[in-house]
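First comes one chain, alone, set out as structure tokens in the form predicted alone.
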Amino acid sequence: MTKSTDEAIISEGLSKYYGQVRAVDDVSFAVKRGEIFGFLGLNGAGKSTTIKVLSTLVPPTRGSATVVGYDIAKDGFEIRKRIGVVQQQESYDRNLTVTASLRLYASLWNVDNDEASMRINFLVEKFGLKDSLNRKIRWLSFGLRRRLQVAREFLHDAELLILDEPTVGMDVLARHMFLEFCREQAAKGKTIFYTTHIVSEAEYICDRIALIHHGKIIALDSPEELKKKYTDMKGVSVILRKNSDVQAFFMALDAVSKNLQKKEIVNGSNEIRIVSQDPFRLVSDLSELLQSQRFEVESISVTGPSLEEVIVRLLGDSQIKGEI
């Protein structure tokens, strides 16, 4: 049975060298049940070593953890009897067809037959394996040998599910459906520990979000504090009437002002969102550059920064600090 604990994960200290190198390097977090908790950082930040550890496949070097209110020095079999874990290497037969590859994970977990049907059926509708279910693994596109791969996780009662960057190779239409799912596990009490390089899909799900960098912690908080904690990073959004214009207009902003830090055009639309030192000083000039040049503006407004742009302060700051 399941040890009573309102957190998930427990890791006080938790460190994993190997050799010289510190890939985890005192890294102290809970995660609260039927929570999403991202854990975020750049390609060798320490991501998937933590995971190694807290799956128990490594051991740590120094520190300790709990998982679903089990020592993962002691209690091994215990977690993996009661966890998922989604790595990013590929883990199935690729001879196997689809079908047979869901009905051999269902009775690895000892899942009554019926119930596997039923948990089957429900899978490959929610991502998009229907046509795909006679089909060998091998002749599936990366993207639905990902869906599959995710989807296994989902068949039996884990109490914590480990992703690491599960929506990679996924469309934008399989990953908005798959966010949305989490979305929905977590609110029946499923908790999920959620790695991915993509900020918006964190921005949008996880409920907290640890930053890790070279082995280290260095920021965990909601998505929302984080971005008030930087307040000062404050851009100007405009949205022109004319996809016509928008170019022009985005030429024409180095003559507004040369304390521009930051300037970009939003993918798909006519939105133009710029960080400045000065944003109220900003939408002055703008407006006469806007009514000079005879653009038609849809609206323009002074914004708060993104997550994405903190996570950058955030990294950046901890360089200039010696934290890395």
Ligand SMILES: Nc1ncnc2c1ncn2[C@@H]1O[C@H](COP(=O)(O)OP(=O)(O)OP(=O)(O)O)[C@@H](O)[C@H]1O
Contents of the next structure:
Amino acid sequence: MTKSTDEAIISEGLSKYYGQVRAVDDVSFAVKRGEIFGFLGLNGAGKSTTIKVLSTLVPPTRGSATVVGYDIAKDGFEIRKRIGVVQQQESYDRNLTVTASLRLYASLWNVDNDEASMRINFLVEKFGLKDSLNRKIRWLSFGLRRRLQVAREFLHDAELLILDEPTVGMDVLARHMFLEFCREQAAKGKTIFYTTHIVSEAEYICDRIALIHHGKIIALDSPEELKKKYTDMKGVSVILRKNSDVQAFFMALDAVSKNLQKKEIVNGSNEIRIVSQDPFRLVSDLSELLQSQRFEVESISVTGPSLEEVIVRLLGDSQIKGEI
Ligand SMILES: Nc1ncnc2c1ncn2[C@@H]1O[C@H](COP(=O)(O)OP(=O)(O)OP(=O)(O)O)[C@@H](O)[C@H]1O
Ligand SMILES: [Mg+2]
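Show the other one: the form predicted together with the ligand, since we just had the form predicted alone.
Everything in the complex follows now, all chains and molecules, and the chain you saw is the first one.
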């Protein structure tokens, strides 16, 4: 029987040391049922290690946690029955076909045949695996193998899905479909613990995001609240008319101010984002520049910081604190 608590995960002072390395260091947080909880951080921050401890693959050095209401120290079997885990690394029987692999997984999870057929049909549709059903896993492209590895964890109707960079290697369409799928699953009451390096992806699907740095959680809130905390990081977005000389404008910005906190061309487009301590002053300086040099402008607007900018700032602040 499933234990009912409002939280799918409760972590209290969880730590995992590998010799001198404090991979996870006194981490406490709770994930509500039905929530999509993002777990973000730089390479080596401790994300995968936290996942291994929560999914009872490795024991913690210190601290405790319950997962779907069960204690990771005592109830590993009960937990593993009720969760789906996508590890960061690949794991397959490469000689099986996609169908055989999904069938095998369903039988390992004791899903009866008819139910398994229904779920497999549903998942191959959602993950775009229909054309690959009879192909051996060893001949699939990397992205297709990743899709299969993620899809199979949804076969046994787990309460909690722990996904370690699930979209790595997925193409833009597969990723889009997968993010929608996660939202549907959460709406049906499933809980998703999600790591990714793609901030926009986390911002799109996560109800809350924890930022882990050197094994410690340094921020935890909804994407909206995280952005609100940094109102001093307002930026100015300038969109030039099509076919404008974006590079020339970018260079000319230095004439406006030498103290810009940041300036970037957004994804090679004709949008330039500038962060300044005084964005309103910047807008008036920009207007002068635009008039004097005759750049053609679509729009100028003052906007809040992007989540990515906030995360870079949080990591920077935490680094400074750590150095003192
Ligand atoms: N089995 C192990 N033995 C020794 N050190 C380990 C082991 N596993 C992880 N580490 C160390 O623990 C730290 C955290 O690693 P972890 O894999 O959890 O990071 P991560 O946040 O998942 O990074 P990435 O974004 O690169 O996947 C790193 O310093 C890593 O080298
Ligand atoms: Mg990792």
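Between two forms, the rigid core is the largest collection of C-alphas that superpose within 1.5 Å. Because the structure is a prediction, the values reported are computed rather than measured. Positions refer to the first chain, counted from 1.
Chemist: Take the rigid core as the frame of reference and indicate whether the C-alpha of T56 shifts by 2 Å or more between the two forms.
Modeler: No, the C-alpha moves less than 2 Å.
Chemist: Using the core for the fit, does the CA position of L290 change by 2 Å or more between the two forms?
Modeler: L290 C-alpha, core-superposed: shift of 2 Å or more.
Chemist: Please state whether N267 has a C-alpha shift of 2 Å or more between the two forms, with the rigid core used for the fit.
Modeler: Yes, N267 moves 2 Å or more.
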